[in-house]
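The chain below stands alone and is given as structure tokens, in the form predicted on its own.
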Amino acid sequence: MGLAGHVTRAVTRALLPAAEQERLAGLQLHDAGHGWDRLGMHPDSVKLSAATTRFLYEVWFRVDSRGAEGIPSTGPVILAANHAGLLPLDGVMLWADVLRHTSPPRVVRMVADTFVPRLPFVGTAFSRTGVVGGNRATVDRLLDDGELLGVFPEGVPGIAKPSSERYQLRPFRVGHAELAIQHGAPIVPVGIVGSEEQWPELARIESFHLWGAPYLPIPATPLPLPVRYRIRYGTPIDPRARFSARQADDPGAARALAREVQAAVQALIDQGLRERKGLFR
């Protein structure tokens, strides 16, 4: 083991109580011979990872969690939730959410946009979290391996909106009903509330493509806002009830599974807002 090894495993053991450093031994990976998996994930990353995002999850945006036991524990499943924010942080917490309620835990698969994967370090340290690049031959096989997917299937234009629609769904795409279909795995829809007010945002540079990115934006704070975060978990919906894994192909059922899908998500989401007795609160 090298320097920067016993550096994670020193930092998680400073960070991580024992009870849920023993709790994550139990993380399953598909080890490709050398520790890490074929798309460059590996377990200390993932505890370390657990152990650097508490602050953010238990103390700044006191994340309230409901829901997340519906997860199947096994099997191909694929997380469909809305996104928002200057920064992926909803994806930062469903994957610190997921990782603390799943026994035994899982790590969600979070799918970035073609772009996060080319950013300098941030693309290699989200790939040693689980992190990756939204192509189909990718995310086909994780579910072959019976992994757990998550997707924002708004796409950029979910968190590209205008302040003064925050919390309204743009179309979901249907790549995700199509990968539920064809591998008959289940959706379970997620709704994030907190996510759209946690970064203001002052301006932005449209020009700027660099890596790829659809723009860059200029916050309006130095730090993300205290907000408390929302997750809701619904009831997954299995589409092995209604379609074969022929109809995957199929634009019609692609897109009746998305839009179930997305009023699943919406209800969630609204179910949040209700819920909720302030931004910080």
Second form
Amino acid sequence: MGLAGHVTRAVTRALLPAAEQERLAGLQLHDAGHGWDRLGMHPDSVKLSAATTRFLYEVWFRVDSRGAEGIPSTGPVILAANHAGLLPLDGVMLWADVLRHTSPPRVVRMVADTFVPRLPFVGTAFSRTGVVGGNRATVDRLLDDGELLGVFPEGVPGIAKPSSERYQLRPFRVGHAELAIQHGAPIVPVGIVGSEEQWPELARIESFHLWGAPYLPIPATPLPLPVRYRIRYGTPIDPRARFSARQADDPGAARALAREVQAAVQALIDQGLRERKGLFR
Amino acid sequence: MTGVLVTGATTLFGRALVERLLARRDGTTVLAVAAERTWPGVQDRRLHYLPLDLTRSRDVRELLFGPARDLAIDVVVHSAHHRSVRAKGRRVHALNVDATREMLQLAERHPTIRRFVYVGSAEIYRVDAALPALIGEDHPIEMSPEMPQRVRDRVEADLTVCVRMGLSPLSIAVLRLAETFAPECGSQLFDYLSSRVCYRPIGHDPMLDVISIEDATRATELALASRAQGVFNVPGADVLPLSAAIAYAKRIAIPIGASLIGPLYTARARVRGTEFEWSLNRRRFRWSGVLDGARAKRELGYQPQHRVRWTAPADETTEPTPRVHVDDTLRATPPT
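For comparison with the form predicted on its own, please write out the form predicted together with the partner chain.
Let's see the whole complex now, leading with the same chain.
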């Protein structure tokens, strides 16, 4: 083990309670030979991220999570959530929440836009914790391997909407529905409340496309606001009950399933909004 | 399988494949062909070695309709290609591409040959951040005209063979092997790690897929014994980040801006004559590209089993190779 490996383990030991370290020892990983999976995920990096996101999860955003017990413990699953915020902190909180609330612990393979792997340092760091590029062949293979995918079916329009339209979902893309039908994977709808207000945007530079980024956001505050996150998981929608795998190529079937998922996510968001007493409570 | 013709037989891969075929003890005859005058491997009464220049059309014709027919060769394993990464020109193209086309065309009307296995490389796949990190057989091919001749030749030879699938009377298999980490195999990673200091792009640490000679030859053996047609990715047992490969080889990694690495390696190649070519690696040393071997597993029964020996190349000891006889009775024409 090199210096980086020693530092990683030391930081993890320092920041993560012993019980949680023991629980995460049961992480499922398709080891490709040297401790990494084929897409670059490494258990030490997952544990380090679990340790370093604790402060954000427990103290800063004080995540209130409900319904995670409904996530199937094995087999291919797709989590479909709403997406908002200056930076993908909602994805980070969802990743941490699922890791905490699944037994044995499951790592959400968050599907990122294709520009994310291009980002120096960020792309590598994300891949070590299980983030994958948003292309069809990769996610197909992950579902074949029985992994848990995390997608934001709104895509970039979800995070690019004005604050006056917060918590109003953009039309869901249908890729996740096609995948679910093709692989017989249940879709777990997820509503995230708090992400829309976490980091107000002052402006954006639309002409900034370095590394393929859609734009460069300018934050109104130097740090994200300590809003309270609410993550609500819905009942899994099992496409096998109504669709055969061959219907994955039927645009009508995929659209119908995507609409159903969108309605479920919207209902979970509305539930979270009703339960909240204020931005910070 | 009664007899196998192996081209490029004196490379490390070729020798290992020949030895593997001889170890089968099922009476298979091996006709080994390469440019070298002498056969550097083991001796066996079932092995016939023929020095031959595959760029000479007449030699190839006389090989196939002479010794290959006499020995009742029924399978061809074509692995010959120019060993130097930097070599270019018509003669290199003649070996890498024209010889492949010639072999295939002649094999199609040969009285005994029934199967043609082309040993290609995963170098032909395009690697990019926007493309899947898992490379299936239908992954985009690297068609950029800026790529060195080595890649363009490999693409052309691969597609030349692929285009005959289903049309040819032969049963054809194309193997796209992960990078073989060994000397004499054109391994860029081996050349890269032969330097004590390795420059790598700062902020990027892609996943690499590396195969051992044992697995490469085992996959080829499975392919030539099979009737399965098509293209097969052949991954290795070593899937790891570039930084880990550098660490295993006990080298010093220096992360620097990607735009600086090219000139540095060009200068190093001019001063020290190394084979490492940055233009061949600039994408795969930034973006991950790992072979998906599901089809080879399903249809050939291949799964990687043997790890690469990550000994630093400079620390390797070169064992003297035995010199054995050349079977002059099978000589088609004198090598040039």
